[in-house]
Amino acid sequence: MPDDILIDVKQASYSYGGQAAVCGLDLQLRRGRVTGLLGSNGAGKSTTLRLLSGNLLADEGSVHIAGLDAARHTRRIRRHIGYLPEVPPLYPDLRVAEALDHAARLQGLRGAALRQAVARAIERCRLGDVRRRLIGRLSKGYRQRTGIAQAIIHDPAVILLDEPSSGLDPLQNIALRELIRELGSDHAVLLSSHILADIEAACDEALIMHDGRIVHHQKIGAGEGYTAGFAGPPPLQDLASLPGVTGVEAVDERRAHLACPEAAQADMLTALIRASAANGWPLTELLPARSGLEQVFVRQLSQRDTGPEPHPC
């Protein structure tokens, strides 16, 4: 497995009392990327994060964290993971620095290493102004930052965030997104949310989850351009030869992302429409790449809500 793949999940399933919460999950998280896990309430997002954090063990399939089998090395994998659940585990009667000191000790840090870890977490999460404040008196935004600081105190390779923006005001949310982007520069980050704007603003790629399954994978901001859908998909090399196209990547069996500089988009769109008519590639959708996530999300969920029942795990 390549060194940059820090989480590798194959056909993992988990059920509560016979009811499948996660079914046939395939997932890889890479260092240096922020991956968004998007889905409506009850889609299986929180259960997925608990499987990845080692708090739950898959009924079927495999979960590997930093090359370690989660079923065999439960304690060891937790050294590589920072996990912020939807309700952060904070002690309201502790001061911020005290809580981080306690979290570092739980991770086995002592002496100079502990002091350095606390200082680094306070700096990264911009908690310097409130380090001596009681957590119970902090704003919701600072409490979320303190929860993230606890999760990263031991400098884990993987950071798992479950609905971290819940209840934040717009300014707090913007600051949190910036922090998540920064963390993604040298960690593998999985951000679970049902808020489309959070995923688009903070993530490099998005996974859409529905009924315990990953039903769609889409890169975010893969380059200026468009996502095109076809009834009869053309060869990718034919799309790549269109005027102005600087790159083509398959999104799924019937859709492709066409990267194209803004200045060349008009010519590219004209050439694409003419080629689709001339070569029998009927266009079914054509969306600006960056603004298409909402439409994709709605379409994916509506198709499945009105379609046949999914196969059981």
The other form holds:
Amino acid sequence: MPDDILIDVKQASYSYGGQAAVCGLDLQLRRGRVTGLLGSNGAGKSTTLRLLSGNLLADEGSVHIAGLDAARHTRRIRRHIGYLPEVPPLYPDLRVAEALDHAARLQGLRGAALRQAVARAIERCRLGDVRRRLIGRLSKGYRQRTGIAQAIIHDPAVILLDEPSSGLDPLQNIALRELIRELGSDHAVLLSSHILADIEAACDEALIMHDGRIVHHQKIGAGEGYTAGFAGPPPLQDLASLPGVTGVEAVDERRAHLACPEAAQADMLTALIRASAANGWPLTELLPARSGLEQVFVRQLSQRDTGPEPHPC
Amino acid sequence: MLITIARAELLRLFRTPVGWVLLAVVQFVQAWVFYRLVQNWQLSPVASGFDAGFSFNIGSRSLGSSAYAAMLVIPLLTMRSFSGEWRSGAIQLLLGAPASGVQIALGKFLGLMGWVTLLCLMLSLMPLSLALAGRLDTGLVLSAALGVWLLLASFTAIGLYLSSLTRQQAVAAFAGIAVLMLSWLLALLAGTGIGWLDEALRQLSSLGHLESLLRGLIDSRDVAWFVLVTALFIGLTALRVERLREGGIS
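Having seen the form predicted on its own, the form predicted in complex with the partner chain:
Complete assembly follows, chain above in first position.
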């Protein structure tokens, strides 16, 4: 197994009392990459994260964490994992610095290493202003950050964050995305969310999950096209004939996604605006679609919902 | 690892009013009983049963009375340990740490025992103050204090186990009170006249084992009984923690 693959999951399944939550999961996480796990509520995201954290043992298949079999080394793998559950495990009656000290001691850190770890986590998660405050009195954003600080206190190779942005205000959310990006530079990070924008802003790649399976895998990058909004229904045929457009797809009743290689974008935009004025379908919005993830997500979910029942595990 | 878990448990106990209020409640109950016993003693110094002077009749008895208060108080203390954390999700921090089930169960028990030990020291002060009034049998009072400490240790272990069974704090507390009451009632039932049954009931009752320690008799059978009960329930708690971890809780 190459060194940079920190988590390797093969055909893992887990069911709660006969009801399959995760089914035939294949997954690899690498150092230096932020992976987003996208799915509607109940798709199996949290169960997946708990399987990867070693808090659940797979019924079938294998989970390797930093080369260790999760089923055999149930305690040793914990040193490699920093896991933030959906509800951060916090003691409201401890102060931030005390909670971090406690978390570090639980991971076996002592003395100078302990003090360093606490100081580093406080700095990374920007908790310096609230280090003496009781956790119960913190705002939701600070609480979430304290949870992340606890999870990364022992500098684990893999960081698993379950819906870390839930309940945060927009400013807190932007700060959180920055923090996740920063952590992604030298760790393997897996972030679960049902919010597209979070995944697009913070991740290098996205996995779409539905009914306990990963149904799509996509890299996230800029320059894959534009989303155009119109006053009426999108004129799909006119749009497809524009120069540089390699594909057109309706997003909803008034919007369409135009796929276009980066080199041809300038020409395509000029032609689009000219055609809009000349042909009488006024543009109401024009946004660079960072990844087209939304289209894929909606398409995957609607296909699955109308299509045949997924094969049971 | 043990010390880390115990320290956090104890620290959190005193961060909230619970730890302080429960200390005060038990202390108050003992003070009231102590006052009544002193009053009775002044009226008729040797009239009340077993004659071992005021060391037993006031000192030991006031300590023993705190055992009744503890039956109600200990479950309120232990319900937070697992049920409370389980409900709030904070338990994940311990379950996700590289600690064994035994370390988690024993660590929490030791933390709670810090509180119990402080309580026993405080409870011993009033009986020991009798030394100011006359010739106190210090050994007798210390034996009684040891008995109460051992009894509370077993109560704590039982409460801790019940707390690990449910995420409802109220259920954990009431179940704890019920179990401890039952173990007390068993001793009262021992008067059936059927020899082996009476003996069995006495052996199963925790307060039965406290009795001889209150009389200054440190019987290794009684000490062993408390130690075994305590160890049994810590062990059960450890198994339960492992199950929570492997089976997964949400």
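The term rigid core refers to the most C-alpha atoms you can superpose between the two forms while keeping them within 1.5 Å. Positions refer to the first chain, counted from 1. Nothing here was measured: the structure is a model prediction, and the numbers come from that model.
Chemist: My question is whether G111 is one of the residues whose C-alpha shifts by 2 Å or more between the two forms, given a fit on the rigid core.
Modeler: Comparing the forms between the two forms, which are aligned on their rigid core, G111 does not shift its C-alpha by 2 Å or more.
Chemist: Core superposed first: is there a CA shift of 2 Å or greater at F230 between the two forms?
Modeler: For F230, whose C-alpha is compared between the two forms after core superposition, the shift is 2 Å or more.
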